[in-house]
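Next up is one chain by itself, shown in structure tokens, the form predicted alone.
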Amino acid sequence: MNARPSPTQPCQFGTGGDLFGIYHAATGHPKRAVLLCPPLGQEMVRSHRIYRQLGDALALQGCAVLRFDYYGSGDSAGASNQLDWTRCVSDAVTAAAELRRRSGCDRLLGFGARLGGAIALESADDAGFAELLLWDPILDGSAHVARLDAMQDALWRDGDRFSQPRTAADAANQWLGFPIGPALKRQLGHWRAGPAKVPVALLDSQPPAPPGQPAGALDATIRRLQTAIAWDDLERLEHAVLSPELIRAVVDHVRGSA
């Protein structure tokens, strides 16, 4: 009979309990702990299932895991247009402290996909991550803003998706159905990945990066995944991102880490 992970534990933490998380408790004393930093917006929705699967898979390996929502996202407090880059980074630091408190583990690994990877990277020093494992992370905020703007522009003009034409005003101040404030867009536009002070491993399911992509500044090891993920395909906007290969790669990496 296959072992089953311990039941997940919903929790509220942070100032006034304004952050919501799900704690995956390992059976027995956890060997290590992993903080799962989610992406933002549509990518957060699309990757929700795989984050839950990751939590369960890692708990089976004796890891304590916390997945959580930033202020202004998911089930945490705050409106969507209050989502703020600096607050997201601060929330990751708060979540890391909560994971340490609950698990008793001092050595934490930070995992993040897309902007979750960028947040894990930006918070690594204050969160005290021993290492980072990043899946298709956003490393250039300005390029990501331009990409989301282009996708939003194509989305609201899509006559096959909307039965009635939408105006530019209808689709203003949002990315793919999620309201955004001007502060977040400005903050992301000025962010670019810099060197990390901890070991970084990249799980890459995208085409090779063009010359000049700042991944080299991270001094990261890269593992190429065979399963390509179409993050920017509007035709798959409502499809969950699923990748058994990614789950195996994360579990293998965490199992092999000291």
The other form holds:
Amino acid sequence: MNARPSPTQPCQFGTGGDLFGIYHAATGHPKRAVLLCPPLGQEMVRSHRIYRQLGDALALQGCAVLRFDYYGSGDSAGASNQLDWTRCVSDAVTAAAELRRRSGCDRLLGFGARLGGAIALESADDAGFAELLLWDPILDGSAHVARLDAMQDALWRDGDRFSQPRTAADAANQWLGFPIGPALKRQLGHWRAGPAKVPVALLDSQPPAPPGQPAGALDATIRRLQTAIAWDDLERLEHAVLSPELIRAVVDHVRGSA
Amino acid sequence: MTTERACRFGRAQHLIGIIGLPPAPAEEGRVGIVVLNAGMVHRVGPFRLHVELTRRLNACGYPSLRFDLSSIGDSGASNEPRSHEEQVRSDVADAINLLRQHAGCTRVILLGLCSGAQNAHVAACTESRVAGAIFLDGYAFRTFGFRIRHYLPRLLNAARWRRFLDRRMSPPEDDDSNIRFGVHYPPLSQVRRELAGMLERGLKLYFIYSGGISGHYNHPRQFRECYGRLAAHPGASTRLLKQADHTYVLETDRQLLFDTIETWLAGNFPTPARSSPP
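Same protein, the form predicted in complex with its partner chain this time rather than the form predicted alone?
All chains and molecules follow, beginning with the one already shown.
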């Protein structure tokens, strides 16, 4: 096996080429294909590096991989305030079709961190994922909305960030650097994970959830990660999320289920 | 239909970037905007700042390229035995070649935040096709005036004295006055000399500072205190956006930044649509 993955291919796909993606061709003929669904907002920016590392690592294992940005995020078309939950789910379906077309693989594994995990779960039927691998996924939309609101409230009061006092109006209708439309907040607030029709593996770096949380509804196999990721720490808002342990866990899982 | 195009380019085909084109075809010789990475954040920029900015400038008639320097974001390594500065200059040269190929640009304006401003400075020193640069929280040296403005109010504040004494009782932290936000500064004399060289070559330079670096830059007057006669050069402009943080996390601050940049560009590098009478 080569020590280096093949060069990645930037691409544009979907209606009018609105969606941006990076395709990692497999080293050799692809044995299977993995769609990496990114998180939303600042968690997407923080996770960019580890998604690239994951794409490279999986390509070396003989997997074809597609990373992509939803409409209204990253390099895809659309303004940030046009980000829409329903559109994100349909973009994941479009990206799955693009990955099948490029790789020639029919059997896809869907991977997602945080809200990327929620989107992979929600799009699983239409995208035709054979299996899901979710990393610290958001399973309760209303709790996540409450967390984001609280962090946004703390952000504009942060005297270390701002040398002059700011107001709630300056920070209104935004979450941690990104404008949000009223629809997204409503959509997320109503979303809660339900059972999936395909096998789900959960990679969990967070403290155990109290009983009654929707993780139970998933019927997932759970693998605990030792390295806890500080997703909700405002002081680490602009720190990249890195976890060699996560990459090893995903590669092991894919290798084991091949 | 999007007017952006994803590209792999560069001398080793190792760079990834997004070309943005104005709605109307750009004529040969149009000035383009090249946006460099802010620290290790990939080309979309902090909170998607680079995406929003380049799209707005495209709408004003400026072609653009936001891209990842070697080994940052989605770009690979060029595997050349070169210093960091040589690497940056070569990457920027590759970016300008791409912008010329796709949009006919023969001259560019470099834009960068923090370490991106430092890299823009490095490239602007030697690259003849650079017509201007916009430095966001670029080089800012503490001056006597800075210290007076910074420390005098603190001397009269009892709570700050208590915190100061607490810190004195704690183990000392490493201090390197030449490091700002993890970026190593060259000596002021070198920066002055290099900026003077750029202005002599006819470059237009815009220095925009944010309130997020108030521990290093705290008044519009500090620019003159730092750079002396260079500050009065007609090619140099400066602006302090005191309410903004270092990475423009609030939408209202980003919009103010975009307005500021757009106004400066319109004054110094008007597009045909803007320069012709209504």
